[in-house]
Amino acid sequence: MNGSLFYLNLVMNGLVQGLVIGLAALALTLVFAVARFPNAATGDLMTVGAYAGIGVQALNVRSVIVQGAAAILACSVLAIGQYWFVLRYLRGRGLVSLLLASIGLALATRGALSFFVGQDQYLFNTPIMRPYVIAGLRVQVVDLWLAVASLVCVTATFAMLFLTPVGRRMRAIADNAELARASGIRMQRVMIPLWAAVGAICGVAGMILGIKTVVLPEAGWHILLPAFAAMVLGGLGNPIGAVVAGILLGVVQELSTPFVGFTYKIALSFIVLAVILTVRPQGLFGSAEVVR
């Protein structure tokens, strides 16, 4: 029984970790679907969000909501800036050029953070609260609030995609960019809201990551590889699949920790990815394409 409770607690931790991976994968998927390249700067955007929250905390502002708002604002401004000053000039030059540019932006962001804040570890001062105990299962109150914040972020993103004109334009471009352009949809008017949304998602994910772990310049980088795996596993361009796959990978990673340790649990993401793609090459939620 104690063993069962131990693994159930690992599942609970994995759900929160999976939500972070799912949010990062969602940000990756939005860029991949609309802008047609995998944004390697996603993890470092999350790190910026975590540091923005820490910066507000250093001003003796204890409200997590205010800290989160600062993280969302900082990541959105940075994401729009990266697009406006770098990525938009490479549009139409192919996936490789945009991917390499995003890697450069990631390294530049990480280097700037290391230069200005150093390699010291920072922690969020969250209040200590007694966990809920349900049939022997310990549920941390902080985890519940983080899960709620993640779900609110995911819900807001899907509401934007499916209930707003700009979201419909994004989905039109994702489905068929040439047809969308012929229909009068201007790519430029979609890109700014897209990168603002990606920044907001990364801000929320960065705050959750910082609260659950420690804040370091490399914090977001460690999430990027599982997020890439979740994006592929969920079906390229499928935002729902990306979130579900991220949660799945987070749970698998936590359940594997007693067997492979913390250092190697990330490798499990790619083992799961390889196994599932062997059986279903289009991913969990992707649709098979027939080439004639």
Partner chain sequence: MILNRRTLLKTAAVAGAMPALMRTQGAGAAEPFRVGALNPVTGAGSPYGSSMQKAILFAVKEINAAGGAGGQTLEVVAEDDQTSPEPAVLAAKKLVEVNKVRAVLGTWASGVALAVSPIFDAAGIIHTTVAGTSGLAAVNKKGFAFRFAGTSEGIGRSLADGALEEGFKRASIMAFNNASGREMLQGAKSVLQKAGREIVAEVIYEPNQPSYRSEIQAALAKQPEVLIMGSFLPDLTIILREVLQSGADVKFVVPAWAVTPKSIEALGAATDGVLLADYESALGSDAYASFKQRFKTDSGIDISGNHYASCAYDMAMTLALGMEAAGAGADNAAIVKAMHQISGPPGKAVSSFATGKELIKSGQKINYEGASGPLDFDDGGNAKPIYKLMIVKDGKINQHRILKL
The other form holds:
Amino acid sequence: MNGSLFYLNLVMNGLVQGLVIGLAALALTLVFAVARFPNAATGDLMTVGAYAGIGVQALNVRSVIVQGAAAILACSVLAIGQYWFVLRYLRGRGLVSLLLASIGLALATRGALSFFVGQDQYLFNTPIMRPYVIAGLRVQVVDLWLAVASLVCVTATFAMLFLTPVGRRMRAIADNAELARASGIRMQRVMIPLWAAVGAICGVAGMILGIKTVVLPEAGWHILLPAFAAMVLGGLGNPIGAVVAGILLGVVQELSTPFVGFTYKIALSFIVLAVILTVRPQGLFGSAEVVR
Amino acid sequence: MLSYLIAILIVTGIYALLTQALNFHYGFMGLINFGHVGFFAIGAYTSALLTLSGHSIALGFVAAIVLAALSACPLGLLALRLREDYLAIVTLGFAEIVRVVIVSEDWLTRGTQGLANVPRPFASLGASGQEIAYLGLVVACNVLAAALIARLAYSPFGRLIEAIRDDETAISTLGKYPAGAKLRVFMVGAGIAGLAGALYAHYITYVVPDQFVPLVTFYVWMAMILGGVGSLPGSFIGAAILVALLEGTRFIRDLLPGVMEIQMASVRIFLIGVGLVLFVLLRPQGVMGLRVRT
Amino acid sequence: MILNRRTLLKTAAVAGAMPALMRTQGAGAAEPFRVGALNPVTGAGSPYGSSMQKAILFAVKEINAAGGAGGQTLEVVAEDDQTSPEPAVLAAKKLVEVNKVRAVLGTWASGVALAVSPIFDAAGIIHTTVAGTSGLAAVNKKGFAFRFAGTSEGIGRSLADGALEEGFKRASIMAFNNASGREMLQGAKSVLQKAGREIVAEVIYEPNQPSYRSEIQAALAKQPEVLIMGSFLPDLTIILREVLQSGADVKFVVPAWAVTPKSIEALGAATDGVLLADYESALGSDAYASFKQRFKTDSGIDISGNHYASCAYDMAMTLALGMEAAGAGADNAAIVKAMHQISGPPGKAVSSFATGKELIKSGQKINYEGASGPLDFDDGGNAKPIYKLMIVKDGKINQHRILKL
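Now the other one: the form predicted together with the partner chain, given that the block above is the form predicted on its own.
And the full complex, kicking off with our chain again.
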């Protein structure tokens, strides 16, 4: 493999990693934009999605679409439940209360899940497909699907935010919650669709993570830290920023491996974050206004 | 039985020290620090490395405090520029960077192999005497930390801090320098967490990067919330409840025939999560809370 | 629920009274021999830990069904060490001080074993582990510790030896970044270097990543013929899939614990030719087959790919046979001595507790051949390292050859 191709393949690897992280960051940032806290339960929500998919597979349903639909359904129900029974009561209580509550929800979700599914790993029985080799660049079939799924998620999120009335209300709340309420926007009517959307994204992200890796109770939790970094780097509350930042961090991370090795790369996203925040405290794509 | 109780008390004491430090950061100054375990790790490794290379334990402890405090300096400078929502993530990232550095720099830290046989002080006192003396040391450290925090809180510096927390802009216009005060609070708390790290390393006698994961930070936050944000006695009560929750589930399991540890491990995580949610929901001021700040 | 100081005090009082309550319970019945099962139920060891714990419980059930050992029944106090030293130390202290166990079975992680060993050593408690760290010898002062698995270094050497036997010339080594993975890498490296083979790349990877493609790319950059993997189950499953998907023409030598029939099934026909290094008698021996079948029937657990479950079962068996051979009321030193005797030659080979017990009763010497291997401990309490190579063919794991180390 010649030099430039080697790096090109690394970029490819980074893109794939970044898409997974970007999807999780998208779910995080959507919550942040409207409810103003980093939702630590996101990772475990993804785990639940992966297990929902596995559950459908265990019923001998081979279709990834059906498995994914189950994952989306399970995650949306759980996300709405978490909002309805816990997070709803913490509105206006500040970032720390909400963050801690979401950590509690994350642990409770994982505990309940592992009580029933145990600690053994589960696998999606996806057939192994050979990659397309385009001018020496290896493109995996599964990664193409990943890219398509990510694109669909991002597009759907944008369509929801900018083309639907509920999206307009979400943006109004994101801009100024008090003003939005004063102008007659009912919180519940916005929050339920929001958490449903967050659940749907987590379901897709969880399925993708499950198909690419193995399904274990702690699988989603491990994605949380890099996803946090992507969310902040993207400018808190900026959906496109989160996905772009996720991809960017993935690419930088993989490109760095010939120089810093395979251990430092997992901290690299935070180092990049620290450097960029020193120069630009509002993040890459955050305007001063969005951050407030 | 006694030795087990002492072990529990020592671990509780170490968590109490961490909780005091976090309470100093958050309850006192409003600094959102989700990288507490980073300072804890720096303290543990500093003291372990120094004593393993033949230096005295006393030097190890002092170095642990100093190094942890110094490590808070660059982080503090960055943190001062950021809003609180960024700070939570940046500090979380700081702790992760510390862990990865420890994993990577194996020429110094032995990486994932960990450092074994970290010396225990008071070896001349025999097995049980050593434990009791160590408990004494942990208690003494807690008392000193509490005295320091109380002294700072009721000094002119403490009043400055409270004023900054309540209205930073007003204080700057009075010609005070809020950033410097914040940085000092950050460093003092980090130093106390470093001390907790040193106590931990010399008690467990084995340090490995796996011990310094974000979960430890969350546990300390939980202890602080349980005990009461901004309350010094709350730090101790919170740490005690935390350890009781972590360890108590073992005894509950022993009393319940038919429940296996395998399930209990899941139940334990579940209970900790639910406990955290319930406290945030129902009693945000904690057991000993003075004011609602969460 | 509103928590106030009074209810909390009440709770605290109840919690404080609990140990006392337990002790009175324990004192009533005829005193059983208490055994701690300290296993990694959660954390990094979780793919192995719960089956280990169930295997110990299953073994003790069999032992008690055969009338117990040395005139006593066994009672298990099970704990989760969370694959982390601090909870492990607290659990160890509880087992020793509160539950008064005489033996603790089944620590897994090197860090945990190193942290709890001094406690058990000081208290004169028998400690059996599968931790592969070489540092264990230094904390085994009384000689009451046994290691039921090979050292990680030994497994690493067996992996490289397998690659040599198969005639591969150019190898890359990949290893999980923990104590065990690194020691496997060192072991493999030493064998390859001694044989003068070329190591084209060494890659140490971090766990819990969504993809290992860059690591794989680095390992495969100089076209090795074989990848030697110091891995565990979840990470190897992901790496195998990614390598097979990439279509790279490379063979694998992996530890048997990192592959299960389920993972082979999920990955499909492309896994053909993957080589597994394992204990000599582990897969394919009667003891193994019998334990696997009985355990499956009883607990519904398939132990394929979890070598440590067999080890955990053997721990309880060896301890019980040692108790039987040492006789009623023997102290731990005598039991340890007997454990050495009954697990190695000379003696009649046995693989079940009931048979062993009868033979001991009739005054014969026995040699317990375990589900995990022949055991045959050396003076330091290490199981004898005899390894073999197996190969995946048509989705099945088949015997291949014995490795001479």
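Numbering follows the first chain given and starts at 1. What we label the rigid core is the largest C-alpha set whose atoms superpose within 1.5 Å from one form to the other. Note that this is a predicted model, so its numbers are computed, not measured.
Asks: With a threshold of 2 Å on the C-alpha, tell me if Leu273 counts as moved between the two forms once the core is superposed.
Replies: Superposed on the core, Leu273 moves its C-alpha less than 2 Å between the two forms.
Asks: Please state the CA displacement of Asn9 between the two forms in angstrom, with both forms fitted on the core.
Replies: Its C-alpha shift, to one decimal, is 2.7 Å.
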